[in-house]
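There is one chain below, alone, in structure tokens, taken in the form predicted on its own.
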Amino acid sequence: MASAFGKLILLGEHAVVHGCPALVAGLQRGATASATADEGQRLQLGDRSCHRGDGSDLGQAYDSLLTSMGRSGISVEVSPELPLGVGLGGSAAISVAIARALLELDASPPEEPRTAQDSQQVFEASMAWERIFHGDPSGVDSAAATFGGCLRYVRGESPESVKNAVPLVIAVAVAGPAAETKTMVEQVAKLKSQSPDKFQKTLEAIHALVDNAQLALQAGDLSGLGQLLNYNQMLLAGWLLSTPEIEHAVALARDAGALGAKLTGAGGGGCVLALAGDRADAIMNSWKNEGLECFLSKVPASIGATTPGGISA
């Protein structure tokens, strides 16, 4: 059984599309998959199913992934562990789990791929899948799904593993139906064309927040990291990416003692993350009392910072 991580963008969403770095954390849950030799070439994804190249988006994505890995005559069963379409990298997690399941067919005994070459192949297969659904993805979701932990990601460059000196306890809530990622990306691009100088200043501000957040992670400064999350939320709201539902969920988390809280992902709906510290129960109860779907995830403290290596978008 192969598995993959979901993802949270801690800081830098949308700015990463325009060349800024983003800080990303892998979620403990994502997707699992198993593969079998089968000429039917069927993909079972939860309660959805397709066949390779059957004309559906899902069938086309499956075909692109198999083609990327040079495979045929394989059927796969996938179990998503995240709500889909809300900015948690569920699609990338599914694709990475599938790619790893394909590699497991060659392993004896089956085991997760660990070599740089395997990781490169998994990443490229995930990107082939993601292009069907997202057009021109930055690659950040696929990188997080492949490696987990904390990553600094710049589009077109190898992801850099970032040392977090202390564990991160992160609460996640679904604050409302997510908008189409493509729509939100186009909205931000429109703001850039309307006021390029103002847009550039915001990009520079987000870049500075990401740099300082990386230092805070490495120093174990959770309070400082939380404040940087709050500042990023303010800038994202200035790009009209927040919603009343997001703002309400953010306020609930902060009132319950979160060190910081913000939207994560494309915005326009979707998910909110809160750096929980020792207030995880209070934050979760506050959200649950409002009827919000929510869960906790933990990013363990890392031993050191290394470059995953070999990955290019």
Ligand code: MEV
Contents of the next structure:
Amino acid sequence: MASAFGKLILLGEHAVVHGCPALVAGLQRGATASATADEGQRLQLGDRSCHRGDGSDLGQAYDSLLTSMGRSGISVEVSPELPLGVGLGGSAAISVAIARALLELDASPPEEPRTAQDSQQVFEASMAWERIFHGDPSGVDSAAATFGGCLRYVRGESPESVKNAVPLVIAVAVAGPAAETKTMVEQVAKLKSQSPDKFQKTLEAIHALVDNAQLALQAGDLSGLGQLLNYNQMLLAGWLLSTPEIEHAVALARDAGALGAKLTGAGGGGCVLALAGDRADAIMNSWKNEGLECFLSKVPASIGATTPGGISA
Ligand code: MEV
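Taking the form predicted on its own as the starting point, write out the structure of the form predicted together with (R)-mevalonate.
Below is the whole assembly, all chains and molecules, this chain first.
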């Protein structure tokens, strides 16, 4: 059984599309998949199913992924473990789990260690899948789904593992119905074309926040990191990516003692994250009292920082 991670963008969503770095943390769950040789070329995704190239988006995405891996005559069954379209990287996790299931089909024994070349292939297959749904993805979701852990990701470069000195406790709430990533990315691109100079200044500010957040993570400065999350939320709201529901969930978390809180992913709806410190219970209770679906994710402290593998987008 192959598996892949979901993700939480700590800082830098949207800016990463335009060349800024993003900081991303892997979630412990994402998707699992298994593949079998079968000329039917069917993809079963939870309770949805399609066939390779059957005209549906899913069928097209499956076709692109198989083409990228140079495979045919394979059916795959996937169990998604995350809600889709809420900023948790569920779609990239599905594609990485499928790509790994295809590799497992060839491997003997099936669980043999993954090589950097495998990772590059998996990453490219995931990008081929993501392009069907998201147009022009930066690759941050696919990189997080492939490698997990804490990463600094710059479009077109190999992701860098970031050593977080202390564990992170992150509370996540679904603040509202999802918006399409593609639509939100296009909305931001429109702001860029309307006011390129102003847009560039915001990009530079986000770049500085990401650099400082990386230093804070490495130094174990959680309160500094929390402040930087809050500043990033302000700039994302300036790009019209926040909503009243997101602002409300963010305010609840901060009032309950979160060190920082912001939207995560494409915005316009979907999830918020809060750096919880020792206030996880209070934050979760405050969200639950308002009927918000929420969960806790823990990122253990890193043992050593290494480059996770040679991929380039
Ligand atoms: C979506 O998870 C992250 C965005 O920055 C889009 C992308 O990077 O492709 C909004």
